[in-house]
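Single chain ahead, by itself, as structure tokens, in the form predicted on its own.
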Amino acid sequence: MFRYIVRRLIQAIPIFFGITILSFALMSASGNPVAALTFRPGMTPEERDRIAARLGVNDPWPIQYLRWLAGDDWMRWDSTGDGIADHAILVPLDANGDGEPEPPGDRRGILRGDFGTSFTKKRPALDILVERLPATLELSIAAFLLGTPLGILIGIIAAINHGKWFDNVSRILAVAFTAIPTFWFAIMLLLIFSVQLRLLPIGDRCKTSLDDSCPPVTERLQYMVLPVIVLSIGSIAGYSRVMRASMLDVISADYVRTARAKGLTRRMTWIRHAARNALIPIATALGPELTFLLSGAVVTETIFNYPGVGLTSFAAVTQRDYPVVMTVTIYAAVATIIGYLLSDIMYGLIDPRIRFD
């Protein structure tokens, strides 16, 4: 298995670089952020050009991509031999309008952990992501631990009671919750439990404090109840339908009937033999599910004003904060690669017929 994991990680390298090229090209094609960041009607074109040069967005996108990927120190050289590096022509010139070149700063590139500085917050983009990541992990882990086991359990019980009331009710609810839009369901929960009944907070992660810090999770569970329900209800509905269909297919197989004929109890046959093989389709869906949860639920976090990665990415897109947007994009790409790798590993753990060697 170790060799398989290493081989998959090596195969993920060109995929990663392909994602970076495509994402950066799309971001560059969305337009120059200077117009969105400056609101002075009387600003002259020269001032606008100086701001664009200072942000490094006035070069062709391939040059911007190389600077963003590998930094800008490779664009400089020591032409005099005195240890002072001159700036290459790729570096923006005359950013101050005084006829002298302006160094773009010590940009090291994302390959060395430098994702740039946020246009709006004036802070390293990676620091913003790391600061908001714990909030997203709280919701994603709680929703995963609630939605996945509960959906699988409902699917198994529905298949065992095929055609009975539990099966019919679970199928109707699964279809209904799958069809309901996430934003509408979240707003309805807010109106019922926060506005009318006043049982739960209307949003945010905790009570606002002077230092913007939150107490431990155990002391603010009431703030997580509604967002976790919204995130997990889709998983419960989806996994229950997939598990029910897979379980019905497995319990009608020959080896299950043989196990029953040999004297195994019905519970032993369903749980030990049928359920394990029925979990194989679930492993296929876990990869995208983990990616969705770890990347931040944009709609849920925005409605509940939960300061996670999803809310941060939404704000960055609306403000054209390119460094933060690209940081979240790279984080989501890495989460996607890891999620699908975990799905493949789970295949081998669930199905003994699969070998990695």
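Computed from a predicted structure; not experimentally measured. Each form is matched to the other, and the largest set of C-alpha atoms that superpose within 1.5 Å is called the rigid core. Positions refer to the first chain, counted from 1. Compared with the form predicted together with the partner chain:
- When the rigid core is held fixed, the Cα atom of Thr302 travels less than 2 angstroms between these two forms.
- After superposition on the rigid core, the Cα of Ile63 moves by 2 Å or more between these two forms.
- After superposing the rigid core, the Cα of Gln222 is displaced by less than 2 Å between these two forms.
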Contents of the next structure:
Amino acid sequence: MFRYIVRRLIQAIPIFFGITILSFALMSASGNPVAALTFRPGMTPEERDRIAARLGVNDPWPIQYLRWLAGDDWMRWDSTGDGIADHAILVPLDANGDGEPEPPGDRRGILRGDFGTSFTKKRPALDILVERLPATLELSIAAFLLGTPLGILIGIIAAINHGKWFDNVSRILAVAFTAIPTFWFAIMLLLIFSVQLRLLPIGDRCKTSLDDSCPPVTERLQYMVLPVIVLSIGSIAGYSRVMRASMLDVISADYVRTARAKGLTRRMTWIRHAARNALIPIATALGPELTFLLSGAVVTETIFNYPGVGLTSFAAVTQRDYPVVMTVTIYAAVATIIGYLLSDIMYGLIDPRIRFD
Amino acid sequence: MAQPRVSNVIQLDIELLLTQRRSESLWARAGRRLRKDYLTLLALGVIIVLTVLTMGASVIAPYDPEDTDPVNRRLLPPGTPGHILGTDDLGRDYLTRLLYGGQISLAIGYSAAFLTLAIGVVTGLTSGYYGGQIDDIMNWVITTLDSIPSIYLLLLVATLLQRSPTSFILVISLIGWTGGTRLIRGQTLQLREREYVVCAKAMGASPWRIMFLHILPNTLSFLFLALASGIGGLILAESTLSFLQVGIQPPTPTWGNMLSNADQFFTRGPHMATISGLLIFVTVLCLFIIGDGLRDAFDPQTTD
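Switching from the form predicted on its own: structure of the form predicted together with the partner chain?
Starting with the chain above, the whole complex follows.
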């Protein structure tokens, strides 16, 4: 098991680098960041050139990628302590040829947690992500805690009542909720429950306050109801379909018939013997579920104006705040890799038939 | 154990032939099965009607989609004389915009789905058939692309490009092809070990011939499923991005961007929040149903 986890972690390394290359390529394609960084009237072209040389935007792209990935504090550094760079590898000491060395590199690269500074908020991009994470986690966890058990339960009941009305209705609803556009479903819920019935708030995480803080979750549950329903409806539909199919597979297995033959009640066989084994395929759905919760949150948080990672990343995209966009993208990708890894490990833990060696 | 005599075996075969009906082609059988599948037929009918209506928008639509009503430059409720479904906040005829918007949404869904499937078929067949290093590299590319939640990829790329429908189709196709590749690759991996493929290989068929003439037709039921649900999924993706205003930009209408400001008109014009979303929902639902129906109809494994 341990060896398997290590092997899977090693396999994740090339994928992580693939993600960084892709993200970097997309960011580079978006154009020169100097224009965004030096948006200040009265700046001379010489000053702009100096900033460009310091940022290294004219370097060949492998160097730029390396700088973004691993930083440049080791590319050009000051060994004497006088504040002037005196050593350089990979990049020239004097990049713009004005006879003076460029200042020592001060970036540490994303591998060491330096995702750059947000263009719009002038703060480290990682701080912005970390600050917004709790709001997203509280939505995702709530959606997960609601969606997974409910989906599994509906799947089990549908399988037990195979071919009866509950089965048919739940199957139709499952297809319908897979086809419904998330954003429109959210709009409809808002229209009905917030505008027509005035039962629930129309958005936000809590009442607006001066210091932008929110009370504990228990005092603002009404704000979470609609976003959590929107986020979890997809997983309820998905899980109920997987669970129903898996349950129907298992119910006709020999050991379930044996259990019945031994004289166990129907209920006992379904819960103790069938449902437990039917849960195995659910484990594989947990990885994609994590991705879904993270990416579904962009739309949901935007509609409900819920200040989490999704809303932040959407705002960053519209403002072309690339450091923040990159931070969020890489965070989401790493979370996805971990999600898939976890679901593989869980698969192995739950199903004793799977051997890792 | 006594071997059956040759003559007996032949006689058995002849009897079988006589009792069996004339053998049916894949398409004929699929057609026969579909004729009994009323749900799929209904869904197919809805999609055909919607497609014809929207593609004929320039003939059917009573107004120009970007022209505002010269008298009433404001939101009119459905049922207003001259505007069956009312107008939007700028006084543009809502029915007209629905038809033109559907034209763009459906056209994007159809063409992007064909493009993704074409990429998926070529990459899936080659990596599944050749295996080895080609397959390893392809796997790496797919896993990398799939590791970034697609909404982030779409948001990233959408900001880079001009928001014309053509570039939009290219973008969502370049991001969305991995599903098709996975599907076709999986099927190819299974089929390439089958006797008839080994036999074709032994007879000297070229890899190209084996891939496209022997393996591809056997994945037909999956191709139809992938195509129909692909169109649905891409319509959802387009409408989501256009709704978020990073897809197709106004004044060009799509079913998605017509909902962008809907929340501002909840009380004055609920029709602006309901109708186009309902159309997306119905369209995608029908496409999913068609996908399932076609897969069942074209599945060579199932018997009636």
